[in-house]
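One chain is shown next in structure tokens, namely the form predicted alone.
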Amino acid sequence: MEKITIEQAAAGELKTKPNESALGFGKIFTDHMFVMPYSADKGWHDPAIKKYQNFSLDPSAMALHYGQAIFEGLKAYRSQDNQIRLFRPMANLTRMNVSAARMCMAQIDPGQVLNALKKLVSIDQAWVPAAKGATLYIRPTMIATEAGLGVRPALEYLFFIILSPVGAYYAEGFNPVRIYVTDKYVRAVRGGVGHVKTAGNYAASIMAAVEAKKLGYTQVLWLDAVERRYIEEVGTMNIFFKINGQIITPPLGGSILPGVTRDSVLQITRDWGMDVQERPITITEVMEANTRGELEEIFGTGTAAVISPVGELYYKGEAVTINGGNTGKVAQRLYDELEAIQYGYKPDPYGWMELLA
């Protein structure tokens, strides 16, 4: 990567910092962003950190017509000793290249992009919240910018990184959420793009999410697209079940996003000596386990919410309460463990955290 040009905002252009107790999620953005264009003849070039600002795109930019758009999400944490810590950034940037390959887009150099990301966060480090539970959300994104209406891989792209101080992803915070199981809509099929973080996946999920919200549910649990029996993932997170002492999560198979937090939870729970299984599980198995009194916990995992306990599951007209509507012991323990590692309250035995400097 060429040397990064840095054009910092003037003092009079800097934004007022928000109240850290009322951040919400993804509504506030920092003073600067990183941008880097790509063309087939020049490769990646002219990397720059500049004032957060609008882009200018041709109306025929191919991302707008054919959906070549991918992104990642990771976080920076402010520790008790005021250090800025990134959680598994290389895992996210490596996964972005998997998305780029599937979408026939240009590959990034994860190591060089990580250096650029660190410089950006360093410049805007005053935006990393100090309030407990608040973080700086980092959104690397790539879009096809070539002007043209031919259906083919674009020859020009724009990679950029924006930053957003955030609080809890769900309004419920760490309290249990209510999940709606849909067998009307499907999100992804094996052989498709369900395993990568491309914008169209999320567009396809909106209709079901809107209908679930009207019924008072926070998110949608997706079933497989063929038989509509096997559980896959929630719209914003991977899903885990604790049934009769066993931790179960659906296996990766081409239609489920390989979550970084999911992978972290699998490592932690196995190190705790728990019986952990990555295997197919049907919604019928879950409902029957609940009837037998063996469904002990359900929780989701993801960058935005970290660990999200599920207090209610709705399927085919039946609403079942999980663990009395309370946060389960495993979900609470995992949340506490990950938070302790991320914020530096305890040693990081996995080497997951990367210091800003």
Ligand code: COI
Contents of the next structure:
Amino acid sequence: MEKITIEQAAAGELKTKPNESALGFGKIFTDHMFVMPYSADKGWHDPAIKKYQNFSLDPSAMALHYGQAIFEGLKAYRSQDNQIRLFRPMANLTRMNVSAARMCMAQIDPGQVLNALKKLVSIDQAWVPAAKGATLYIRPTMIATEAGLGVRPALEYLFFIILSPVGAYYAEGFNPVRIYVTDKYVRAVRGGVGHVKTAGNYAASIMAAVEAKKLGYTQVLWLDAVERRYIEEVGTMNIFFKINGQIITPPLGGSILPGVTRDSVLQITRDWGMDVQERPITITEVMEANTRGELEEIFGTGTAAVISPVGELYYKGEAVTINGGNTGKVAQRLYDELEAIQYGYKPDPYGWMELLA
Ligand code: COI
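Please give the other form, namely the form predicted together with this ligand, since only the form predicted alone has been shown so far.
Zooming out: every chain and molecule, the one shown earlier first.
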């Protein structure tokens, strides 16, 4: 990558920092952003860190019409000794290339982009919250910017990174969320794009989420698109079950997102010596386990969602309460373990954390 041009905002242009106890999710953005255009003839060029600002886009920019748009989400944490730590950034950046390949978009150089990302976070490091549970959410994004209405891979893209200090994704915080299982709508089919982080997956999920919300549910749990029996994922997180002592999560069959937190939870629970299975699981198996009193816990995993316990599941007219509507022991232990690794309360045995410098 060429040398990054840095145009820092003037002191008088810096925004006021928010109250760390009321951040919400993705509503506030920092002072700077990273941008880097691509064209088929020049490749990636003119990388720059500049003041957070609007883009100028041709109204026929292909991302706006045909959805060549992909993104990632990762976080920076401030440790007690005031170091800024990134959680598994290369896992996100290499996944972005899987998304780019599936969407016929340009490949990035993950190592070079990581350097740019570190530089950006370093410039805006005063924005990394110190409060427990608050982090700096990092959103690398790529959109097709070429002007034109032909449906084909664009020849021009814009890669950018924006930063947002965040608290919990759900209004519930770490408290259990209520989940609505839909068999009316589907998220993804095998052969489609469900396994990559492309904007359209989220657009397609909104209607089901709106309907669930009207009924008092936080999120939707998706079933497979063919038989509408097998559990896939929740709109913004992967999902885990604890049934009769066993931890179960659906396998990466091509229609669910290979979550970085999902992968971390699999490694941690296996290291704890738990019986962990990645295998197909039907909604009927879950409901029957509940009837037998064997459904001990459900929790979601995600960068934004962290570990989110599920307190209630609604399926076909039946609402079941999980673990008395309380956070389960495994969800709590995982939350504490991840938090300890991420904020540096304990050593990181996995080599997951990367310091800025
Ligand atoms: C994340 O967890 O980083 C996500 O991208 C999920 C969501 C906020 C879209």
